[in-house]
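The data below hold one chain only, encoded as structure tokens and taken in the form predicted alone.
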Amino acid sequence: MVASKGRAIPDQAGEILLQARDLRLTLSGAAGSVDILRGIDLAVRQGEIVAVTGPSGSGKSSLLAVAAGLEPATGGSVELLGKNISSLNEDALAKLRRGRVGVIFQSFHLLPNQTALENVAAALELAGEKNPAAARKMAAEALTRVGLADRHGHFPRQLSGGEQQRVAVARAAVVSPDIIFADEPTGNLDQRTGEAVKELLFDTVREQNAALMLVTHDRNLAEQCDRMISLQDGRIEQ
């Protein structure tokens, strides 16, 4: 078995659906260039659930959005669904990703004049639906999956910020992805709705035998993934 601070996982565990290889991200400011991410090398396989954890300024979220095609790194290389990402331009990576990526933001970015309905029913739509009153069907189903049947007509404005992260779940997980990125999600709910999230993203990856890799720094979650990674200053601990 796999060493790991989770649950074990079996040797011969799904093809490499991301790897990272010596991943480097340095950004310039007024006070000069920072280390974001100090050499990382990572692998997600396909049916995996990934932990990232670490203090505040660890790079964790900034590891999630460079594994996931949203910021390029500066030094060595990302592997995404078996394609180098790092030259891609940004319609590749949004080919790339359409209906095999799911991502879910620590800031929603839902769409703000769009219903809840209306954002979920849109990543389908972006992903191939071409039939709208489907996508709106399986859009309401993964609304109500997480918690929010009576908040199909509710534009974000009308919503809690736990509501607008349960959206966001929602929109990510209704694609059935290969593999889901997801920063903190379930940082703004209450505990029985966290655990309700926490199993809708557990069970997408079990039934679709997808990967999710998540950021936490909720200790409790971070033990039911089946691997936990640690970030220090931009480096995994050992």
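Take the two forms, superpose them, and find the largest set of C-alpha atoms that agree within 1.5 Å; that set is the rigid core. Residue numbers count along the first chain shown, from 1. Treat the numbers as computed from the prediction; the structure is a model and nothing was measured. Compared with the form predicted together with its partner chain:
After superposition on the rigid core, displacement of the C-alpha of L201 between the two forms amounts to 2 Å or more. Once both forms are fitted on their rigid core, the CA atom of L221 lies 2 Å or more apart between the two forms.
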The other form holds:
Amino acid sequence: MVASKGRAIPDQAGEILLQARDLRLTLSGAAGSVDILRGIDLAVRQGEIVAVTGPSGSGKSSLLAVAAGLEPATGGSVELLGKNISSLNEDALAKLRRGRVGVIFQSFHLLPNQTALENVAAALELAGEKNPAAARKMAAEALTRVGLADRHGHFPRQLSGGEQQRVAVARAAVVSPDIIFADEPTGNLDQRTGEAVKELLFDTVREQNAALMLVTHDRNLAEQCDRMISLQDGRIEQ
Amino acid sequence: MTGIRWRLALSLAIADLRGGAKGLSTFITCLVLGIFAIAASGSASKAFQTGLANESQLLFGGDVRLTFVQRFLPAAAEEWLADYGKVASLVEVRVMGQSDETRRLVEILFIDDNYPLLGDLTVTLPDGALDWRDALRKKNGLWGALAFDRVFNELSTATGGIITLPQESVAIAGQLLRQPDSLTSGFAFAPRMLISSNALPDLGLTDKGVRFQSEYRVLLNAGITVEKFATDFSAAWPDHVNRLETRDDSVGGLSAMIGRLELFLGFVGLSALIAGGLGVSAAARGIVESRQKSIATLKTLGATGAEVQAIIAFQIALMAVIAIVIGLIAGALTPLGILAVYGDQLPFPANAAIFPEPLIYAALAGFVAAFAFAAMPLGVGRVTPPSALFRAADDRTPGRERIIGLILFALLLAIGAIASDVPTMAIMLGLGAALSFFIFWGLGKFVQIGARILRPRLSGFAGQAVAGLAGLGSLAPRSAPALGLGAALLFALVQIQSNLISQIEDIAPQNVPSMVLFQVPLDKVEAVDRAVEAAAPGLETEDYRRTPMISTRLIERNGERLLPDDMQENRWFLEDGLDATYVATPREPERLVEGEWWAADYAGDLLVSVEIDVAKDAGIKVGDTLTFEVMGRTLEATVSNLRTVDWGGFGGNFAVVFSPGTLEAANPNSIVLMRLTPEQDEAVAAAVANIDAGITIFRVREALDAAARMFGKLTVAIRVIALVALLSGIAACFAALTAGMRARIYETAIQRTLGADQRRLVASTATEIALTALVAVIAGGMIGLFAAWLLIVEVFEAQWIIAWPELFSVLGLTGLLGAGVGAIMAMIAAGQSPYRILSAGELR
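Complement to the form predicted alone: the form predicted together with its partner chain:
Every component of the complex follows; first up is the chain already shown.
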């Protein structure tokens, strides 16, 4: 366990939101099998910001995908929000994520045919908000919070990379999730924009007392997290 | 699909549709073409059907027709007819007409004052003329005639001109534009004129030697049915029961012709929908693929597979509705358009209206087709995992959607079968298309595997092209089905059209003579032989046949009366005007089936040889005594033998052949059949004309040309609709290639960053597509030819020929199209900014 500079581990440890035991991922292809994750044990608690670092190909993004239920593990178990997701099918996983799990990607992955406002509102509606007007109002507030008050009607292709990532943060945060998974959220951004997005993300997580699992190869960013897990060849580096 | 939040799915679907429209427009285009073809062909068929039904009485010129050859009804029988309704009597003869130096066969219809019973003639009369009835009166010693423009063209004359008939002349008093009943009067083999029947005694055309047909038309009084009339007539005039036609019989015959046309139109419509469906499938796959990351993102946000599927299904339903509206509007307007453009030229009436029935069918078929062909891509959308955001997802169709697709396809076939007059054709077409699909897919795989083997041996752009074919994103297996089926459709349509037209243009002239001389007097036959030998020297025996021809009627078998109604299939055998001949030595003795031929020098009692099928139908056996009526006299003949006849072969084919020695006394005329070159036609006609004015010369070639021209007009309308089917095929090919090109555009972008030049990229991509197209087109051509053969031989029951020029044209066209499309797509791919393509999150 490594504490980040200037920030202590929360005084009272919250409940465990994510628990991985002996987690394994092996991908099979025409050229043979590749072991991506080789027995990971990991726990993330409420209110915790955990950085996952490591060189390219070490398995950081795969760990995030498996932990968020985006990719099924081939061995071990993952307990997310109190449920063992290893036995859940795609639809059950989707239902589990609704409103409780936020995911942010390096490549943003906004819905290209929907405006910034609609992208954020879509997350709310999928999370169970039945009133479209209310969803749009909350989405507008979320966008205002990330500094995009004047960009509601813009489509992703009309936004800069930093703006798109801010929409992605708003989309992930608007449903007040218990845990956010962020895969290189600043990887495609310049230093200044990246710093702004990081501040936004951290503030949002703190405000909502959520957990954040952040994949990054940026050592500086990782050191600002509550703790840091370093991966090497699919294993946690001791 | 429980737990789906439909409203949310709908709002997300609509929001998503506002974006890029590349895949969507292809989807709509393909579906519109298919729906349009079905709606247009169905509406056109309905327009013809109802046009015919509405006007059947007018077209037939009454309710009942009685026809006799070489005789009239007795005056008492005519009076009897008048009690049942209004009667018009007509006489038809074909004689040679001459205007200055031009002599041509003309068809004359003598009409009485009651003609036409329904409707009116459309004529153009010179200034000052009162009406057409006045124009027909005798003026300045000459009877007036109304003539169709073919008379003007073929006899080089005009209104006011004089036409000399065998005994008297007539003056052309006006131009005849349309007879209300011309459609059911049979095809006019010679240019037609109308003359008053009051002129008959003066013109003497029903005298001995001239073949004529008398006809009585009755417009029945209210309350009298056709059946009652037929029963009463048979009872009152048993000796005059000959050919009795009702308007339903006659219009029924026309209906059969239109039925064949409908069959072809139905084939075109269904083919277009299936070809369009392939385009729909490819476009839907493209839509799902291009939205893969969106789908995965939605799943990341908590959407279930079923909800994602609902979102895409809503989009497809919405596009289907748009396509249906466009397709139906265009399809409903097609018959109106055809009538506006070709109305005057169509050989039968068409009803300009909008018909709901074919439109409902087209809408239903279109909607089912949209989902039948989009079912599998929808399945891919359903199972796309969230991990597709960072790793290539498996794009195999899940089993559930394969089954749903098959069920919907079966439903589509069922709709096609229910709506079609020939359900088996619809089912065979659908199953054939499905089978072909798998054949083409297999061929595509074969090409891919072949390319993998070849790849290490090739370099340069050929190597790149083969690498593309061999790769995971190979265009071959995904494009080959649409390309192949499109090509199959193209080949089938062109071959079917060519075959139908060739029936008249090519096949007929091989077996029918190019010229026929009728009414050659017995004492002039040698003069005719000499004249033909001089005009067309060296004419082979098989191209020149001369034989006596007598018009007769079989009335009794072994003293028992025979009536046309007694026959199962061959009524004509017992009707008036049964043509017969006599010979000493049979031309084809080997056709004997039963009995014996008479000796060449036979001179005993009259013997007769009868064609075996009609003999069986009439219960005639060897040894029976048959009684014939020949020129008002009765003759008895003993059946000597039964034989077969090649009805389709060249030469005078007679069901009845008498022994020599008896009929010569009647001094019968002869018929001469010749196969000549067009140049010889002129020379022979000129030479024969000088021998005897009574000889009628019938130029078959001209009549066939006229028939071909008429058919040609009809095919123009068919071609318009067929063209839509072809466009569907081409659109399907485009859709398949476009869908496949998405991956290729990405590869091209990478190759460009690696330094590949545009020329090289265009060449390799074009080669890849052209190779795929070549294999698919050749296989498609074979399948298309087979489908056309099946339709022509089995459904149309016509003779099959391969239209080689069209075959190679289509082959070349599709090959060029494939390479051309390849080059264009490659240029588009190579012309895009690699940076934009590589940096874009989604390929649009």
